[in-house]
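There is one chain below, alone, in structure tokens, taken in the form predicted alone.
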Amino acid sequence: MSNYPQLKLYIGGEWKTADGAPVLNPNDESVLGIVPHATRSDLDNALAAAEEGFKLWSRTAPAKRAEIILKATSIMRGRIEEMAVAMTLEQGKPIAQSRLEILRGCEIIEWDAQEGRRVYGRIIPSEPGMRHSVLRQPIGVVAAFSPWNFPMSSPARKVGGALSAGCSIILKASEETPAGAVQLVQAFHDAGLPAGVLNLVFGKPSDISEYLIPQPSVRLVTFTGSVPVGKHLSSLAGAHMKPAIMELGGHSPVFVCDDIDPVSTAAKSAIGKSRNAGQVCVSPTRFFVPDAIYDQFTEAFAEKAAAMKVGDGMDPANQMGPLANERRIEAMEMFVADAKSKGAKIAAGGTRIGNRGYHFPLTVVADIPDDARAMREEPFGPLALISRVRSLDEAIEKANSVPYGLAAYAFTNSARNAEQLAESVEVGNLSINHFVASAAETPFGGVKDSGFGREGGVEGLQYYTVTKNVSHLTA
């Protein structure tokens, strides 16, 4: 297809072609192209080439690299429609959220760049004749490996964060949807980047990721993903003395207190499920609801849910896209179906559109019991799962029963109620009266098993660099 981008391996500044397999459009099946797989000399080369990379960025100066980071996101933001064509064709969400999540991605970026130029140490007071001082360097090669489900603005993440402290980087991007990471590294390209500091690669996961993470000039490893996978990679990092960030899966509870309109919130609730139909680690999914508003709240977000337009993303009048593959279809059919054999009852939704392209509406599952799969495992799609509670100590203490916590959401109009769930609620990113789980400036992760580290903030900077203490005798 004429607006879908050849896809290529970079390697030390070079782009490079490579036997590899097919990428799907979700909204029908057709192939739009081949994501060439890495062969384990191009991850020789790649190694080489960061190790390389690395020598002259981390030398390079911090306002230098400033000026070529924010020359690439200046580059990407005068290519949004192109790039925002080809991850709708091959992820599937609305051509505004695609537009939007560069953007997203371009501010993630370019905060690090310029928070690049702020890595401070410090100089500790000491006894006369002796100077102690703290230096923050750049850790080394990152192995960074980014999930499907945004191509252009979770690669971002992890670039924006290695470059703009010094490090190079080998990205493993995702070969389900790998257009957005290659139109991010054509950016830096033309913006100048020096070669061997950015390198991207695909190829089979475990492959990759069982070759890279072990070798000796691989200093950090950062993923996103789900929690089986990073577990995995944790404990292969580990075994290799490896520091990782693990950004990892989700299932976000939400409060809806009996001080807000119901309907409002259930609309506003709608739409932000909705979002990248659900395929999000940070999607609202667990919401606790008090008798008191119950029923119009139910009410109200099976209304919105059902009037929502499921199409092609492509089609501005279109509110989702398909989900991303047939695993995510028959994953939500079986949800779905454990839900209503416990007596859940499905309020809107619930059945795949057509049977060509991975189609299926946001789906309202009412009185669902806790023993429900969907209460205990992360969805990923655009299923609502509405429970009914008589308290907010009684949500707190269902929403921290299970093993996530990443993010979670609040209505509320209460300090007192705002106050409890700041202090009780196991997450690492708790948003009040919104749905917005991060932005650049802020620093976003989770507990538990939803991972450990950060990224964004001056605290996702921090994991790309090391600390080294420095004591001069003078005298």
The other form holds:
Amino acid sequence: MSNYPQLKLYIGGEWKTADGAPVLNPNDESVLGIVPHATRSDLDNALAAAEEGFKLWSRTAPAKRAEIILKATSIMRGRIEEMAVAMTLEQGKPIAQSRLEILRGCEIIEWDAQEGRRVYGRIIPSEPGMRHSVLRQPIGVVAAFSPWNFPMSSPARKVGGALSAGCSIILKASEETPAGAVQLVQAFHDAGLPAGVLNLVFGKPSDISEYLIPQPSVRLVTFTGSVPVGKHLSSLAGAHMKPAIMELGGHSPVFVCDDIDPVSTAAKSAIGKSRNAGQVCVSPTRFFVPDAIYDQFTEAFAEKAAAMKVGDGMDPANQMGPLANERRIEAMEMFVADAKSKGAKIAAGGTRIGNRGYHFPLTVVADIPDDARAMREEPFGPLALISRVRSLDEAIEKANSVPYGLAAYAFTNSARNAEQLAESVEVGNLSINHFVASAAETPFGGVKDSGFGREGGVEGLQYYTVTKNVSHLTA
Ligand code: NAD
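Form predicted alone already given; the form predicted together with nicotinamide-adenine-dinucleotide (NAD) follows:
Expanding to the full complex; the earlier chain stays at the top.
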């Protein structure tokens, strides 16, 4: 297909083709291209290139680094249409959401590039003749693993952080949605990034992570994906004494308080839930709603969900595209059947649409019991679970009862409720009266099984540096 790019590995500043596996369009299951798989010798070459790249890039002035990085994002901004088309073809999200993802990816990289000029150390006062200088130096070669749900903005987080801090990086992007990373890397190549600073590989994920993480030159591991894989990769990193950033799954609660308008909040909730068909680690999932507004909220949510247009993401009239792969359809069917068998009511959606392409409607599951599997396991799809509660205390207790702790949302006009939520909800990100979990300038990440480390903000960049104290006796 001509509007889908040719997929290649990028090692030591050169593009390379190889045999690999087909990439499917989730809208109709047609083959878009072949994603090349790196061999062991490709990985060795990428490691050698990244080591050389690090020597050069870590000694490049921060202002020069920022200039090259910003040139790359300016190139990406000029290619937004072709990038958005490729993203919708391979991942399924509506074309308008693909455009937004590319803009957001650029914003993330641009913020990091500017902040990379302000990675300051400090001088600590001491006795006369002694000077303590705290240096913050780039950590080294980064091994990064990005998932299929955000083909461009997830690689952007990792590439932006690493390059802005002066590190080199080997990115293993998703084999199911590889074009976003290929196009991002192409922009850096075209911007004149020196060879070896940024390398891109694909392959069997476990083969690549298990080979790269133990390598002595790899100094930081960053992974976005599921909790089980995150636990495996963080143990591997730990066994080799490597620090890691783990952005894992979530199971976001939404606290719908009784002091707000349930109908307009339900409308906002349906839009929030439909984003990327719910395949988002911060997707709003468990809606805790008090008795007083429960029926109004649920009816309005179901009405909005039923009216939502689902179909080919290339058609701008569609508000929700297909799910990204067959595994998600199987998961939605399992969660819905389990919830029904335990007494939940399907207020909207609930069954697959058609049998070619992975289309599933926005599904509202009302009166969901606490023991339904979807209430404890991350659905990672378009399921909105509505749970009736008697008080905010009860909602908070239920919200905190799962092992996840990534994002939470609340709708309230009460300062007292807001304060109670900020103090007691166990998450890394709480958004009150809106559904945006993070911005380029704010730290993003989880607690508990949702992982550790932060991406974005001043905090995010720190993970790509090491602190060195130099104490100098001059007298
Ligand atoms: P999965 O657990 O098989 O894979 C999750 C991700 O990890 C994929 O991108 C995959 O390529 C990668 N991966 C798997 N094994 C790996 C390994 N050994 N080394 C390196 N990378 C590896 O699940 P899946 O079916 O692809 O995705 C579904 C689940 O993944 C969801 O339930 C969700 O929890 C999670 N997920 C989370 C995010 C996120 O943004 N945090 C993104 C995508 C998927």
